[in-house]
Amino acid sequence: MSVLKNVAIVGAGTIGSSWGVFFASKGCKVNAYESLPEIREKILDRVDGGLRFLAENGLMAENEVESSFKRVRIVNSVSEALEDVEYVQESTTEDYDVKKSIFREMDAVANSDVILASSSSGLLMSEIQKATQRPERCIIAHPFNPPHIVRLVEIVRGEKTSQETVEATRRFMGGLGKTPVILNKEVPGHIANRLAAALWREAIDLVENDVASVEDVDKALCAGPGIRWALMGSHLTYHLGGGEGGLEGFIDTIAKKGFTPIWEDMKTWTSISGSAKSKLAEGIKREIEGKSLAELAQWRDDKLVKLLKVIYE
């Protein structure tokens, strides 16, 4: 498959308008739909805007906002969005019946060759694949948001998923300057998610128990794991730790005599209590001390630019 330079985002919303900044700003063409009027007419300023961001943060140069701004263009439907490109990135609603009716259209109309990916955050490439006449060129293409400022992208393939298709967008991904980590097999929520997912349903027991408060239990993780886990994972983090035994001396001393009672004492639940959320919405209030969100997601990807030039560059 050649170098694919020409790509249709379909769903513009926040994801789906932060992958045509992302585009865009690499040199892509990048066909925008989006159903709903009332997202269909901000995607332009949202584009303008993370392009902007981008230079006046040295993501990009100064002179190239506007070429790269002239290359997304707003289209009226789904076929029109597909016209002349090689990829797809889809951005719908997180629901299986939405993804697979999208599939469906977006299959019965794309050249043969056209990759098409999810930006789904935990939905099987298998079940979606099935509406369409083509799964082999089928394929999860999960970012983490913002996705025109952090790295990662997760590569899952379906059962029907194709090699090429999965090594043609390991390719294109990397290419752009992303990290594309690829699962061998599917899971619900993927890898980071999952990880995620179990952290954050520790920090909601610690605060549902007393233990600590919201606030504490974000910094405490800012400001101890999360500090390394920029760096590296867990697995080179304990490797490290594990001092001249490395991971295996890790397993064999202090995770069988530190790990093992924490691991014991942890809970299991896999819903979120009435009281939880109760105290989880109190506490994160104090925290916030009255900022927009607007404020948070700004003050948020200034910070991770900071960052991804120390750790990058």
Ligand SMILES: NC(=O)c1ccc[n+]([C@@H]2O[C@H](COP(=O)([O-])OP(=O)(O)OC[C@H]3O[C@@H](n4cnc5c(N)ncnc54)[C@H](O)[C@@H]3O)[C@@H](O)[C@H]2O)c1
The other form holds:
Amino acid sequence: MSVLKNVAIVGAGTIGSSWGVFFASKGCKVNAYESLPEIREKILDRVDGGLRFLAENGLMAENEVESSFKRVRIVNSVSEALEDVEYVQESTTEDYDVKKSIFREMDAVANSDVILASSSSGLLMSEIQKATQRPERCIIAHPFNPPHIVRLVEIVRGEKTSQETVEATRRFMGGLGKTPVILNKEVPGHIANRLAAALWREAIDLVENDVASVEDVDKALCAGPGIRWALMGSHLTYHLGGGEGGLEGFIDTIAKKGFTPIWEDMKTWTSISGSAKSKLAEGIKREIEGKSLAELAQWRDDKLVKLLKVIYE
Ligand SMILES: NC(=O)c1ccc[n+]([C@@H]2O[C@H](COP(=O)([O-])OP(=O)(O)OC[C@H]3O[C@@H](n4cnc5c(N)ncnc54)[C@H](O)[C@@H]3O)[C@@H](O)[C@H]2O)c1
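Could I see the form predicted together with the named molecule next, after the form predicted on its own?
All chains and molecules follow, beginning with the one already shown.
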């Protein structure tokens, strides 16, 4: 079952509706359920906009937009959403009570072989699956925003998730063109958000300590390591940096002399101070030069699709 064709999205806010675009663009039939009427009535517009964006940027064929759009059906209940589907992507509000309640409801109506996947960024599946009778088919499939453009999906098992569910989710996501990574155990923030959190703490600290402005810290990240990170992660980057000695050589020489003093100098605080927050707020105003959030998001997405083509084609 590498490519399942019938999926449900449950919760269709920022992430759920983007998953809807993604699944529809890849040929899946999508049942979309959202509890808030005012969000529910926006789903089809969001899907239409997302599909057109993909087509305009060469990420799907123009002549498939209409047929993909028609594969999305808005439904009025969880049980209707889960009728005849093989995979469910849950993207409701990030809260244990909400997740447990929706997983309990989904578990009660889904056929026994349906995978129930959550987009949760930070909650543990071991906790959520306690609400179900069949915890073995419950899993986290955490996307990066927006899932119809960014390829990463982090697959995280709970204590009771079966290996079969992990494998089937990985095959499904890989078969649709995502880049799945598997976590062998649960940790808050999975992989990518932990890396992002570690880096952001340091970026904040540099501003807080007046080492550099918000704008220059962002610039240093994007113009230097960021551009390389789109191609190679830290481990492979330093394997190359180690010359003939590779990563081990790098650890024995450059890391010891160059990185240890940096790590020794770094802070380990766990919440952002009021003064750092004020400096960041001031700095970001200068960085964006009056551009609106919509303008910035459009600029980002236009560039992102071009980058994706360079990286994956
Ligand atoms: N926003 C991000 O950048 C991001 C990235 C990756 C993963 N996530 C995860 O995705 C999930 C959704 O996040 P979001 O940013 O899309 O939030 P959101 O608030 O935009 O959307 C959540 C939607 O779920 C709906 N909802 C709540 N309870 C429901 C229920 N019982 N049945 C059906 N619909 C229900 C809400 O009405 C809302 O429209 C969260 O678990 C979050 O951690 C978010």
